[in-house]
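Just one chain is shown here, as structure tokens, and it is the form predicted on its own.
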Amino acid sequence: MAKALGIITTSGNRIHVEGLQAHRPVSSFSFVGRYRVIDFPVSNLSNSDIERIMVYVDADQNPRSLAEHLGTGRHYNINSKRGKLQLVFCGAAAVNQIYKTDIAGFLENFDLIERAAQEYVVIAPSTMVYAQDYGKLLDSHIASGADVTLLYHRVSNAKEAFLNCDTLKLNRQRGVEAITRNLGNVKDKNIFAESYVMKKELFITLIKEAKKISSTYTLAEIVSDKCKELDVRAAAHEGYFAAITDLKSYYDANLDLTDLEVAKDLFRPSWPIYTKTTDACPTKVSEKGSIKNSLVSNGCQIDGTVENCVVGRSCTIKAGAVVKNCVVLAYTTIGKDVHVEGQVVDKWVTIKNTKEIVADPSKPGYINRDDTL
């Protein structure tokens, strides 16, 4: 396989998740309770042999988290010789929104693209959740003489999920003729699971070339003018897939995978998807206590009632509480006859005074980090 250099890319300006992207970016977010989204990406180029991988954020994103929970990358089993896991700022000089794109971020560190020594990028996403082998991409890429190959998955539920994704028109050939935004007016699309593979040296000259169009422009928008140009083929990924552009698709990728047949298909035994382990003693569960269809983490102690749940590291679900279609991050306490359903509780909230908040799990509600209720 030849060499690449893995980039993970950043939010940009187009994803917006009330409430908990105050907090961190996307890629921090806490993902079934053990995990980080940003593990996905990072596993998967490891895994690919990948082992040089820079990982782009927005600067003004509150970083922090992201920065303490890749450290030096590891725990992703990247080799500490030949290899290297760099988290690259961007962002911060932005004086409007709109220059927040994966291009602006790019020039912004264009020295270290320049003087990479790899012949190949491989680019992923840091706001979608799925399983790739990206060295057989790479291989298949390479042997197909394309100049561009896209990974897109194929669903059809694109009239209500996916709003804010791009995707593929493709050809019969599979060709791509153009990279268009999903408006939800077809039910079946070929979702851009925003993936590209090319040699590093056309990878700059698009990187130039959009700068030269527009200061707003992406790095979706400039593939999809060379279209005619160049030969950009698209390839299909199979398994769970997941973007996760608000808070409701972020609810539902959490609660997808408290189906046990769903969860085989991400997490596979061949394909491990590392984190940053975090000891705890196992999770309590009393008399009184009952877990139903739920992922509940380690050092939590359950004393009431979980249902159709994710729950993150050293909860605290009192008696006589019921926590249901929810998912509640690390270190929340449910007090005693607390009902709460429908929500995305986030880190350190304890909630013991309201009695009952309920919320349709098609709008679900999101209740403030740090908060007492």
Contents of the next structure:
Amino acid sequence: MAKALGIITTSGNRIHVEGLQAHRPVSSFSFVGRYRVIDFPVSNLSNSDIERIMVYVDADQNPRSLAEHLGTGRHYNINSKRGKLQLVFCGAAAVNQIYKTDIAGFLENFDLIERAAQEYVVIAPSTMVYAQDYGKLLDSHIASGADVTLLYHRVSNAKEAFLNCDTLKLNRQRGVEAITRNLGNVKDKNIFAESYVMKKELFITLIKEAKKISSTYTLAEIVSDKCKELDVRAAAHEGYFAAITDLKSYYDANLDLTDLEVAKDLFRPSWPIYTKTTDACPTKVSEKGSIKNSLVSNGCQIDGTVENCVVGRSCTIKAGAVVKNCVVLAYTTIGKDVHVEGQVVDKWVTIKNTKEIVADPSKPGYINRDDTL
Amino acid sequence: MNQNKMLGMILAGGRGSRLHDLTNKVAKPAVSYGGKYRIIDFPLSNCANSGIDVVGVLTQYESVELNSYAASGGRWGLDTRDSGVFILTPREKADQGLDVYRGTADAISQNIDFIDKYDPEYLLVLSGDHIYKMNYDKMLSYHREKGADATIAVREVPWKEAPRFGIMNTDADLNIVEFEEKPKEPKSNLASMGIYIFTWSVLREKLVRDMADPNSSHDFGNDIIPAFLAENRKLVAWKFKGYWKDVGTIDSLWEANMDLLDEKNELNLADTSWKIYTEDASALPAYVGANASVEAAYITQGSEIDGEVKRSVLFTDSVVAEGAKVIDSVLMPGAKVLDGAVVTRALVANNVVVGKNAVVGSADSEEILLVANNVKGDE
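The form predicted together with the partner chain, contrasted with the form predicted on its own above:
Zooming out: every chain and molecule, the one shown earlier first.
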């Protein structure tokens, strides 16, 4: 489907994930061990035959790992001759965080958008995890005759989760009346999945109009303003949905997937999620090792106890160690007889001298990248 | 970088008939090994890691799966401007018509035109069905230091096993003076590994003559090496130390997998300085359920364990359901062991389902059971 240009946005200035984000953008966060968050939107677009994809990259947010991970895009099944996975840098010149909006990024690269030959744009977030067939969404958008179609996910825990997300206020015909922030006062909400479908021409008009109103305006704000004059409709997303807005939501989303039924809802055989392989060998569990209710990536050596965890690639869990309710990122070592509970342990960490680090899963802790404890 | 110091040719045409039903539809080099690999990943990764850019893969027996697998040179990083993996199957030639490969040497002879295109100084000839890590560049340095026409990799085998191998008899400087295929009374315990480096101009001339010889079986061991010796060509042995396994039988394939559980296993697939590359599966990390028990196991992405796994190797997309037991066994890609089934000392072939409460294999059986077809269980 060559008729749509895929655009993946940055986390903008709204999301701050304690610890993790100091080292890489949210899009580059490790997810369920072997994936990164960006794998979901890119795979969704690629599986939808959208092969011209611009990934917006905040130049100020350590983009190294993201650039390395995306590479030429070949591992996303994108034909490198016919299609293109393009890293579009933005935000380097922002003098204040308030200017770091999606609109500012689009304006910085306006010529690229204008020159793209596609009639439609499909815009997807890099901070949310879900599977979505954008081909179907685009088809239904065209068939409906709407100006803009927005994707949302219905939740019933909006009081305690998705607090930093936008919501869609809908009328009875699934027309969008406004896009408003989730204030956490009502449990049932339509969380905006931050995916948009519209004609490229309209997209360009909206960018220009947003700029005129305010240099800090976002695409969501201008679309919300336009709900009265344009035909803005909503489409419901079905299946697993997570928004990464802080450490807790990141932690919860990873551990959600240790339930295989939930994981299978996100990873469907007909809708593969691609990632970059590191060619790590399989994982070895020794006689002393024990694993329960966990997802363990390749290249690990498990000699200790792992329970309710997501373990990244090439980690070492030594004998006597107990790792419970943790998200452990790649290349980390949990030493002999160390007890770690309720933590997000970043990459290249060695915990050997501090024998006990325990937090309640309702308030997970974070262990800094490269640290020895 | 221009080709080519040394070009690699992998002999991957054999069936490996002692693997029985495992190789009914796939050639031995395409057989799965070690959780996520196929046997041919080893010579191909060794080539890539040794800086060999162009590799020909000679296939013949049931080659559809093997050809499509090996043709994706990108898996081993061999898809740059000056590199590639080329599948060479027997073809109809303008002057001779169609012919199958009549022997290992003939497979190379029939592709002289391919090799000439790259004009290499040396030719590396490998077998596609052994598990080992080797730096062929080191072997080439040795070949050049010795000024040899041919260098053959050898490994020391226990004397009592020597009669099972092709044995190289050498002088004190490791010059090969005699080659004996499966000698009853071996004079040496240096067994050929089927890995040869030839100075290409010398071999080329020999192959052209061999092709025309009606009495030749066109085999490296039977014809080419003896001819080199008869002409007093310089043949040297290069001693290899390290893990090497011919996984020619179900027992040895099982054993080679089980070796991976050994803490001291010399193959050390976790060594990141010499990675073995393979096809990438789009699969979740290995999943282990709340009631599962995993003890001494090699598990990989895409495997799902809800039952009990002990001293076993699980491949991509294998499933051990709740209440099932897998002990001292190998589950090949996609193999499923359903609720309550027990698998002991068995190798369950690709995509085979062991049904509910079925029992296969036994702890006291001497041989490893190959489970090549679905096993019916309780409905």
